[in-house]
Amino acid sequence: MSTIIAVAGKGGTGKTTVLALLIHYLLKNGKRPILAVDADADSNLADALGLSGDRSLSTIGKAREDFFQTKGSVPAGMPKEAYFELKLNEVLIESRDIDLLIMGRPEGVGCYCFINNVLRKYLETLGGNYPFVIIDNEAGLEHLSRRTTNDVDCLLIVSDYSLNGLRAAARIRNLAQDLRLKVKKFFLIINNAPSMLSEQFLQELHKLDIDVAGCLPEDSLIPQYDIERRSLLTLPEDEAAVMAMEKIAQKILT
């Protein structure tokens, strides 16, 4: 049975960063193979793991519009789901330990009603074949209400240090319970942040009646790698964000 842990957050709270770290810790502790879904627009997750690929191409969107532009010719007797999964097996990017599902740009013109019933299907299949499933959901709280988080093992809130960061992490919190998400656990991270929290801080996160992972401390080689364009998942692992994720991890993953 496949572990899924997604990622959610406001816009700039490290999101992306956050879960390559995380999968950085699985694959240095055997935890493979693992399927990354990144479910961001502005898909950034291929860049921090490192995996090549036209991501104008390699993308779900892609798939979608193929789909549409091609359905007329599906092969006699192939069900329209099936010549669809056919099309996401295509933008499956693959490598020796992660395999990258790149949603790509938001639905367009029409009813995709279809198309993302059989994707939620695709995904619980295809899910079944790895030990973790790791979503890099989009910043904000639309992708609740679409439901494109929904049934995952952990649900982790990234926030930065600030007190906007925290409100904005408890409405999504908030707002999966509303939805009556199937999130079996909530964490907060609290990324860039002090070695020493400020009581103002600390009294606002009191308030907010959520388990704390950890905090990721301000790293400056992690700015230098994505200007670099070098994976993360080549961080040293004496680095403080490395070393810090360690600790969020077995926390979260006991």
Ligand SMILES: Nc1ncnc2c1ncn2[C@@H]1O[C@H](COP(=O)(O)OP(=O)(O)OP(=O)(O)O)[C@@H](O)[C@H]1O
The other form holds:
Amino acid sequence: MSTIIAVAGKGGTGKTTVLALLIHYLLKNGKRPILAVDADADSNLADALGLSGDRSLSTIGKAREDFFQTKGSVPAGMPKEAYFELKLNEVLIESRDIDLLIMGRPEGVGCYCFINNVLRKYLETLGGNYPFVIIDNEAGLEHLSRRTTNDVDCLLIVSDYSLNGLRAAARIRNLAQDLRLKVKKFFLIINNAPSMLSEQFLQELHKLDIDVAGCLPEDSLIPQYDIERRSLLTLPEDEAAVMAMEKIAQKILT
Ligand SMILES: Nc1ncnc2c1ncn2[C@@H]1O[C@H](COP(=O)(O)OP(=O)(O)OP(=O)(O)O)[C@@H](O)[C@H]1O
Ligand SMILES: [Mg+2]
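Counterpart to the form predicted on its own, namely the form predicted in complex with the ligand:
Full assembly next; the chain just shown is listed first.
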């Protein structure tokens, strides 16, 4: 059985960073292999994980679009479904401990029912091969409404250190509940948090009635790695954010 962990939150709150740090923790603790899914059309998880290199990365969206446009040209004797699965397999970026799947753009106009059915089955089967599936999402609430964040064990909602951020996090949790998405557990992570949270912030937090997985401090190595295009998986183990994630991950995974 896989443990599926997804992320949600306002733009730029640190969703991708949180997941990269979580993967850093999982790998250090022998929890591998991991399937990382980048479901943000404006994706950058590959960079954070050091998997992009210089190549242009293929996406599920591109494979779906190519198949849609050239439906007639499946090789003779090959079932359509098997051919599309073959194309989907080519999208998977494989490395030693992490495989990465980039979802890319959502579907265009037209009937994608057949394609999306094959895709759903493919993703289910693929995910089952990994003990951990980690899904990065776009900002906002869209992925909840589209029900692409469904059937997850744990939804990490990332907020910055602001009352506004907390309220946005609550809206995300409430919408997921209203839509009856299958989410076993919600956790809040406060990113760029000071070492002491203010009384007012704590009061607002209390009102939300959501489990707090923990706080991540502002860590100057994170933007530096980003600028230098270095993988966050190579952050030193004694780095403040890495150590903070250790506590957060232990809470999430118990
Ligand atoms: N704890 C932190 N300390 C320092 N910088 C951070 C921290 N968390 C995130 N950042 C920086 O903030 C920026 C936004 O982070 P990130 O890309 O993870 O956010 P996001 O929520 O995934 O954004 P988007 O909504 O665009 O997907 C990045 O430049 C990242 O390096
Ligand atoms: Mg992101």
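Since we're looking at a predicted model, the values are computed, not measured. For clarity, a rigid core is taken as the largest C-alpha set superposing within 1.5 Å between two forms. Residue numbers count along the first chain shown, from 1.
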Worksheet entry | Core superposition between the two forms, C-alpha change of Tyr130 at least 2 Å | no
